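Heads up, the chain below is alone and in the form predicted on its own; it's given as structure tokens.
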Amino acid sequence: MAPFVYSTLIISLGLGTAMTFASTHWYLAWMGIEINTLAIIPLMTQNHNPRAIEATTKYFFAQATASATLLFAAVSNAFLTGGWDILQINHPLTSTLTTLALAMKIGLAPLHSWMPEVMQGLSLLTGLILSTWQKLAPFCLIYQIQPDNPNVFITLGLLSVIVGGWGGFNQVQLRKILAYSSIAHLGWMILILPFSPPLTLLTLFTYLMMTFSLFSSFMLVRTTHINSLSISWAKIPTLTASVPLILLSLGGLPPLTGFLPKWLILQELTKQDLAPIATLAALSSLFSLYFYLRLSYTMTLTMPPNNPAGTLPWRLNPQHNTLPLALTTTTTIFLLPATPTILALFTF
């Protein structure tokens, strides 16, 4: 891809994105959605594999159905209510509807379907894109909408950290895996959104940093399968050692960063009487921290058959810019003692 269209591509991403975030009117805040849909099309495609196609065709047939049913809910509360004002939802009908467009553009479950089988046809960079930057846009609606009956919320959350732990049992495929954990911290952020907004935008920005770390470390080694994770030691002896502890910490374990949002958000629940909900979803994170150990163990504590052969790779010069990778693991792995500074930062 001609460097003038990839950066042409990513200007439009970060536009529509931003087009959102500073809307008011729903048709604006649709247009932005439609802008980034449309920027990371051409992205997914650049590979000209038949599986990069499939996924494209089949991210975009879904996309265009939540579009559709966004732009149907934004013009059924304009016709009820008489503004277009993204604050101005409160018929239950309109509501629904926009939360389960919403659902669908962001990947929770049931409506989740889309999102392992886009991933697994898509490289680690778009991948990352995918399950990081495009969640920002529907996230920011859904934020802004307070339903009256928080049941829609919790139903699709617990839904959502059910299957993101189920699904990734029997995977082998690492983008698969990452796919079905995003649902789960998605799944998280979305239980809490009726109880306490700030909680949840801690969840996100936690999600974000381990996510992106997680990426970036794979990207590194090259790997899109676990089995080829055993011979990472080859290539860079320190990720064998850091990319456990942010798996660990995307699994929610003491002392890590990734258990902080999971201790508040049982503790929140906890205090609005909900703790059957609360005692689901802890067990349901069980299952997510299942292929989170399954992956640290093929990492730290298995072998290849043989010794890659000729010069090891962590001998040679580093060709990728291994700053971000840094800063987003230290985080990810030591910000648990900062957790009072943190709470005053997103308690506003």
The other form holds:
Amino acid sequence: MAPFVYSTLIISLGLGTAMTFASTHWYLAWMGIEINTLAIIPLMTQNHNPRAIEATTKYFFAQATASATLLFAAVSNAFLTGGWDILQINHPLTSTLTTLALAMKIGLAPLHSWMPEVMQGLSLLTGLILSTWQKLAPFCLIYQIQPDNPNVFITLGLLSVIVGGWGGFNQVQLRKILAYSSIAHLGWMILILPFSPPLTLLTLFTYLMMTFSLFSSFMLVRTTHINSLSISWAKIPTLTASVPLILLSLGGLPPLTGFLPKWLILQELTKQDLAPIATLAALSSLFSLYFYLRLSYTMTLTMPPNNPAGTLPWRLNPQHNTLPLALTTTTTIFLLPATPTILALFTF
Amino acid sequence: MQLIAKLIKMNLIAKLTFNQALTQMGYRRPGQPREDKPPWWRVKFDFSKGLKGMKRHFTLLKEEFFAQFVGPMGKPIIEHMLEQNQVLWEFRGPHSLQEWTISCDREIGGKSEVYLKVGRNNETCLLYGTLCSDPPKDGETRYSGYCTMRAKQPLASFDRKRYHDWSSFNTLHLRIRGDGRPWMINVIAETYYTHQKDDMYSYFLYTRGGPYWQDVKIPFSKFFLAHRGRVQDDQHELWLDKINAIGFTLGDKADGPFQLEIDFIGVCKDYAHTEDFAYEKYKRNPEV
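Compare with the form predicted on its own: the form predicted together with the partner chain:
Time for the whole complex; same chain goes first.
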């Protein structure tokens, strides 16, 4: 893609998210989200192959439907309450409609069907933008909705955790696995939102760090299928040691950073007398842990000292800048001891 | 009731419900008038057939459900990790021919013939027939003379489409015995839009002839995109995660008998082959 066009699209992505962050009016927030959607469409169709075009079309349909629903909810709220302020979405109907529209935007179950197919058709870099940056603007709006009844959020959250774990069970394509992982993590974020919004933010930021480091690792070894992980030890041996830790952090195992949000969410849910929901969420995350462990097993635990699975690929110098990967991997693995500091940062 | 029966007999209901302009079912041979019967006219409604169908579909559904506990797509993960070869179609009896469809230009009024039978000792399949490139005399068709054999789309329970996932592999491996004619191998991948339904990825298969078998290995990077037989400018590599079918076509304009014997069709992973795509991808807006 021409550098001028590419930089325009990247700046538009930033502009859209920034507009949504800075807005108090529903219309401006909606515009920011639309700019985001339209800016990523050409990035998705950079490669002219049918799977990418299919992914772009499905993404556009899902996002356009959600945007239309969101605008309808905002207009209905203005009609019913007389205000366009984002914080004043008080009517139960419009609040629920907005929540569902934003849930479809980010890919929460049961509105998640577009996500795995879309991720499968994209390159790893575009998939990374979709999984991380594109979640920020809708989350900013979800964060500001103050629901009277938390049942919608609990239902969406639980369903997402279960579907995200169950869906990834049967996958061998890494991008689809990451899509289901994203759905599961979003479920955890939404689950705790009515009770402790700062914990949602904390979970979001840890998820962004972990996903960024995993995507970057896969980009570095240029692998999109589970079987090519088994020979990736010959390309960059250091990653063979760090990627399982990133995966286990995504799975929420102590003493890694990923344990922090899950621990605090389960604690908060228990404090809110929602122990059965907490138990169900914790058990459902075992499904996700299973396929993370499967990836770790493929990549690291099957590294043979002799009898490799195939001829070794050439070990070339990495073309990408590895500093962001190094930073995010460090934060993904080693941040748990800094829990009090992080909590102080988020509970403002 | 008598009036309704009369209407049915007079085909009035058929004409009222059947909109000729909207239906696209079936192939209309050029020069022939359009068929005036509704699509459901040809269906045979039978209760026992329905029961057998339900039993088959629910059995398939049960197998699919329990297969995911074995591993992704019913195979253990260790198999996904280590597999380097997989035989997809091997012709070991008459039942293996059920997975294939044959066709030739007889459907459009031509004079070719094609047959498929099991080879000697139930070890192979033999595609044979006669090619005739005389076009049908219908005033429309200018070229003729082809015959083809294509695998049927695999179906899951309740006739849902199932796809072959060849993303662990990068080479097509065939063991064939031909008669020296050049064939075309077509791989049909899953598409999304209606205008892509005739998209096909093709490559040539030159047979050697004689009594000796050929082991043919064609990397998937060599397959080029064609639409209705026309090679496209905007080329891209074949995505192997959703493959519908594979086919063989003969259209070398050499009239006369032909035969192609196939032992097996499989896929393999050649680690020495690192090419992504063999052809230049057409860039309409070059980078400034």
